[in-house]
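Take a look at this single chain, the form predicted on its own, given in structure tokens.
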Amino acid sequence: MDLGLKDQVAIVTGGSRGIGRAAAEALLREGAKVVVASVRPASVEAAAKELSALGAVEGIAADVSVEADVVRLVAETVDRFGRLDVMIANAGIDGDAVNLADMTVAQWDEMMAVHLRGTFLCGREAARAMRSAGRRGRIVTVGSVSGIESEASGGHYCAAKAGIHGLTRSMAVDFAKWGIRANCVAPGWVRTDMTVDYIPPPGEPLVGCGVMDRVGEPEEIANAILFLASESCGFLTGETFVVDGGQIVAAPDLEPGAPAT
């Protein structure tokens, strides 16, 4: 199936591991050419060597939660490859684990920044780059279904998820009249860096982890955001996909007898 995404310029942000990194392969494999960025120039260039067997790929690094530096990734996106047609805003932290009651400022607005304001402006300077160049692009954003349902101690973590999905919609209707398109994905547990200490190894199923029992591997989230990040959902705008194995749609296996609360 032809996506329409040879010669499309694409910026995956947090895209040297995890699921950014599994999403600038897809893309590369589907003909695009992609700059990788990362908070850390060392991963940026090991990530940017790796994948150029597959494609045309640069490495910035760039930390998504400061404007400066998300104007420059932008620019100089647009300066070597001379367009930008899809950003994915995917960088991210997993933050300490502290009740509400018990977290600083400081953890409060550490995950907000990366997360929301991050979010907020590559899809900002992506917009005006389209927007400039007359080009309808695409704005993916990665949300997480810790913003649809709520974990204990992870407060900060799952308000900034639900702010992304709430900010997701709300680009697209202010960018809909220069025909940029956005949309999220929101995963639930996948295999990554970030969440290799709370999973078991691979081949071992997770029980009670959505109807699947396993989580999800990088490639299934990147197959995902490379069909928003395509041609082939013109008339998509402004949602939000759980990709979970199930994780949010089964109510809790009870015993018999036990009240349904």
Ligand code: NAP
The other form holds:
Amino acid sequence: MDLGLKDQVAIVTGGSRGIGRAAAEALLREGAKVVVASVRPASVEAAAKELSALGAVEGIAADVSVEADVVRLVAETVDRFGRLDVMIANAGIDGDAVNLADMTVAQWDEMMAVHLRGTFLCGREAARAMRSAGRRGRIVTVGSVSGIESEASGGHYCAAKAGIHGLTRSMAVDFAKWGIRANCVAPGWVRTDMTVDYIPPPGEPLVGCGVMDRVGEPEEIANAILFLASESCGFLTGETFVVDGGQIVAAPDLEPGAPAT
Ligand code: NAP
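Given the form predicted on its own above, produce the structure of the same protein in the form predicted together with the ligand.
So here's everything in the complex, that chain up top.
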């Protein structure tokens, strides 16, 4: 299937590792020109070098929580590649695991800054560039099943991800008049650096990862991102696309006699 991405220009934030890196690879394989962006210059430089075997790629260091960085990221992308068609707002952190009763304002603010302010800034700057160039662009944000259901000691992450789901709907509404679509991918557990402390190595037993009984690989999320970034889903906007191997589709069975937790 032709996804219509050949020669289109895409930014992938958090493109140096994990899900973003897989999304950058998938876009390059479709013939898109890709800017990978991430916060640590050495990380983004290494990724851009490795990805260059797949096509036209540039690396730009930018902290998505800093307005000037995101403005520069989009401006440099337009300078280098002439336009912007696709923004993948994927960069994220997992933060400290802390009960909300013990969470500091600094822990809360850091999470909101990277995820919510970062996604807002990436969406805003992408929409401005697309609007001024008359491009019918696509914005894909990355939420989480944690934005739909809750997890212990992750209240800041859950709130930020739920915020991204809502923010994406609002982008879809506000940007539709310029032909810009915005959709969100909400992954379940995926094997990346972010989850290395939570997911046992392949072959070891897993509990709670859903009806498919396994975690996802970054490439499986990248495929969903690729679809939402493409011209193939031209009637889709404001949607949150859960890609979780059935993690949240089934309620857990009752176990008679089990002690209440
Ligand atoms: P990862 O492997 O830890 O990679 C995180 C990426 O984000 C890296 O490229 C990192 O850059 C970049 N980054 C972090 N802070 C940044 C900032 N302030 N500005 C710019 N870039 C920044 O994470 P991942 O698992 O691929 O997660 C990607 C996205 O998916 C995140 O939004 C995450 O919340 C979401 N998600 C992940 C899972 C999962 O199970 N893995 C599940 C649901 C949702 P450097 O390389 O420069 O450090």
